[in-house]
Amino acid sequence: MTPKHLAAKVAVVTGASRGIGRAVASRLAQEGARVVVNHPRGEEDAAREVVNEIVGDGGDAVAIQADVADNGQVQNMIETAIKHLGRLDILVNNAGICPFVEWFDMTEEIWRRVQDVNLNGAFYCSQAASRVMRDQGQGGRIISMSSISALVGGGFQTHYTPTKAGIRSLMQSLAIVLGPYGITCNSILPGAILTDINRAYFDQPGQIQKDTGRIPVGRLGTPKDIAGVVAFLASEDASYINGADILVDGGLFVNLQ
């Protein structure tokens, strides 16, 4: 039998109804964690599928709706998670949006919404979760989804790249603040991962071939590639990793040729 490295742990995964979040929730459940599948309004059916999949495989999960851009809803999500599952050990800040928009067409509304969901959401969730972890007195893990876009620019992502750089920086600062409580804070920087958030981009003729040609391992990443790294950072094997950012991109960033 495969060891359950996260047995007796409780994890909250934001934006877990689809894509990377769904894969992360499933992987943490496979490792023995009881999982809160967070989702926004309108994703009830997708979230229920994730929960049913986890329960069907012998795990334990509950779906909780909350817009991470709303601090009140975040507080309610964390309180509900504690009510249902009794504690909180792992937070995965995964929720994020990236509507591809040209710079000169960028509206204040789009700009603010991306900041609110991506960066403010990570702040609200991290603060609420870390308070619980601090009071429990048994440490914890905060793992946030940054992006390769924290390191490079994007012509249609001028609203998105600053949020991902901000998430990376937030984890570095929280590593200092929360380390004394045994709470480690790290970020993951996915490269070209095919998900719903960028499907329209990759559906452009020849785009997948163009991008994979720049990736040394010769393929786009999958949500499972990211989920495995999250599971590692959530485990005791990663107890001395704090304030790190792990680039998971198949070598894309270092390929300047």
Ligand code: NAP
Contents of the next structure:
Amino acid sequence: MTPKHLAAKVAVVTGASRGIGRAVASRLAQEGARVVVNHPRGEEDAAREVVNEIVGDGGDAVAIQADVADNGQVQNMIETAIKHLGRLDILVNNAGICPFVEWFDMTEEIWRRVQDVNLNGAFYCSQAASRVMRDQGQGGRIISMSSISALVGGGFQTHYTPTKAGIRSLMQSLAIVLGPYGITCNSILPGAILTDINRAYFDQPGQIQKDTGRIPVGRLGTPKDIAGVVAFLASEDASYINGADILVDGGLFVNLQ
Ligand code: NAP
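Switch from the form predicted on its own, shown above, to the form predicted in complex with the ligand and output its structure.
Following is the full complex, with the preceding chain placed first.
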């Protein structure tokens, strides 16, 4: 990857007000992309902070509110992005939720909300963005945050793991549909990355040490570990990677024996 290899590109990063999305937005901006920092209602201050940080570092970013679970809001977000930044080259489907819930306590409402945000949101954003990329005629990148949970189960994540398997599958199918337009579609499968999504879990006494013991590289992941992989998949160097998934877990998945 050459420095500023994403100059002249425009990226939309969903759920970029914190965690992995925030790190991805910052990294893509460092590589020269102009970035849409998507956030849900109530996260205006956090999103503004991300935008200010990017602009302070000499980059260009705009915050756009949209609940990715609402197709109408997604359409508005993409239209607003084009109005402000003129084009769209990279979509990062990052927004996601994972409220840890016991199977027997799982309500239909929680189940549906997780499907709506994680999987349906990725569908709405991918369809709206790919229409713009197709019409531009210059290819594009769709990079989606799946999870190691696409490959393994989770006792408190019975609502979540199917969405992550679904996102991986969506990228595989879209790779076929959109490849002819030069739009590559791939997923990233993060392992255990310390963010707000799992902070309560890792705040339990001894939990970090216990889980870290199963990770061969000896540490939890950071949002920056994921942002670097997104920057690579968005680059020219990755132009022949399509329909793939990249497991970024420090070796956790293979450490079975
Ligand atoms: P996080 O810190 O909780 O960040 C999630 C982001 O998504 C937040 O900015 C959140 O906004 C936003 N969001 C939630 N619902 C949204 C909606 N309806 N519309 C738009 N934005 C919404 O979690 P994270 O760890 O960075 O997770 C990012 C992605 O990585 C998720 O898809 C997650 O499933 C995936 N992932 C994470 C891990 C991990 O270990 N952390 C592992 C595998 C995969 P608010 O601030 O309002 O909540």
